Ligand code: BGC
Amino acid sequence: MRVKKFLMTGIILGLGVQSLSGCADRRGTIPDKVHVGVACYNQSDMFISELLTCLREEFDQRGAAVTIRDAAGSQRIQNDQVKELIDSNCNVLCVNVVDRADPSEIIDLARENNVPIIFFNREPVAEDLMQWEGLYYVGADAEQSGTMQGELAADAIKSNSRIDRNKDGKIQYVVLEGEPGHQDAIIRTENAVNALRSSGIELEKLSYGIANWNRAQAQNRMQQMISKYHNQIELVLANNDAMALGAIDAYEKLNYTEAAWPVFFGIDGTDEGLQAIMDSRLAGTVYNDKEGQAEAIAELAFSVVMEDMDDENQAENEKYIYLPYEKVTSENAEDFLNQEKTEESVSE
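Now the structure: this chain alone, the form being predicted on its own.
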């Protein structure tokens, strides 16, 4: 099962000793109550919505005041929202940046006002994160998620000869990708395909579609690919669960029987994705530990604002917290769902 608290205390303490030094001087006096500003790229994103729920719960448990703003996919709107959050006297910002290659205005605003930023889920380029000591990142390793997805697909293909429906010894596949040029989308796709080939699976790529992490867009792109390739598609690799579910929606809308479906694999382990695995619709996914990331963000935020750090132990590059992914199949999907329900009931 999932390693929920992946050395969390050690990670945060390590960062606290090594790279949060100087924060006491930067923030001035320690506040009576931590006020957290959260800026997300698009709350309609299935995984982000679930992560934000976990994050709010973590801050509520710690007695912090939380303000969440949704940029709905616009970097300009997010820049304005960050300014608003800073003007409302937030002590720390948690930013799920819209354009990972363009955080400069947000960073400048934060630095000018001495408000540290914890970026999460959408990782800025390293050069941007090194602009100022008050910048951090919490997330997961996109390469690991792609590799695990490919390994899951390879295991399924090796254990079920019916996946190669035309019996040509090759797997004809399509890919549903996130945003064009987005680092995580590129890395997830490349590593999934590489893992399949490394496992000895011969592949033939038929097509791909950009669906911007969105279920409805994925359904549309998948319908276009089905209209061209019909029953030739044997495997669908989607960069996230929402797009995998959109691909399934396309087959259902076109009235394909489940026997004529390819196998579908997602990434993130969203609630709907886990349920789809239990219903034998989605073959597998890779769990992106939203609970662990939310806990890491909250603990880091409080360390930044409240802890008294030691300047002598600062280590410049200790700015990252990565939590591990985990493979999910029909054998353990129920465990993940039950664990989430247990955590929700405890938090209530």
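For comparison with the form predicted on its own, provide the form predicted together with the ligand.
What comes next is one chain alone, with no partners or other molecules.
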């Protein structure tokens, strides 16, 4: 029973103050079933759609009821969806917030109704997460993914002298960046470049393009960069696989022979990204552990709903959960693809 309705009924019936303490009641009672409301920023995002598939499986296996809503990139729509999910009696919310700098309306709604929120993938700032004890975050460490991408690129450059196509001892590179303001965009770029430099690779940055995690936008940005730099580009660092694949699309569209292609690196290990590694089009990626994140979200959701959330220690320890990234190259891409297939068949 939601606190708000409880309060309203209490007021209408003119009950005494004591029976108005809906909060205590809700917290003390363990519900018969876990009803999860999932709000995602944009289901057309490749990584998010794969993560949602994993999340649904995790909740299905545990017998929870799940409702998923897609904000299609609008915070206003997401605020309404969260309200609707709370009104439909969800006892926990999983929110992939559209605007990570502005989750306040959602937090207020959840807090007023005493419905805990597990934010995921798009990390609210710490100040916001500290606003209330019923707020959590599950994701991954952006710095680690950038560093791993840079290390993968450095290994490739050191073991293949053809990458420095003009033989000037420097690697001419471009960057395809994710959404401005996203915790994974700038940090991935910075750390990838730092890792390359600290492993002794000389770099020359030619240009960058913001492509908002999106394959089609990345193709577009890449075509513009190619028209300016022609075959000078030797390395493409993309903040995610979708954009790395968009960059490859650009070279294909312009009919560049593979000998004139740069090397491309992504992050995520989406199905298409892994496949592109198997096909030797993408040189490497960094696995963003969607299975691990989905499992952590589902476990946390059950523990916040089923257990005594007044246990402050437990809440404090589990406020942030970061799953580790893993490097993927042609040597282990198949293992990741097979692992996904096995998990799919186990859950069938």
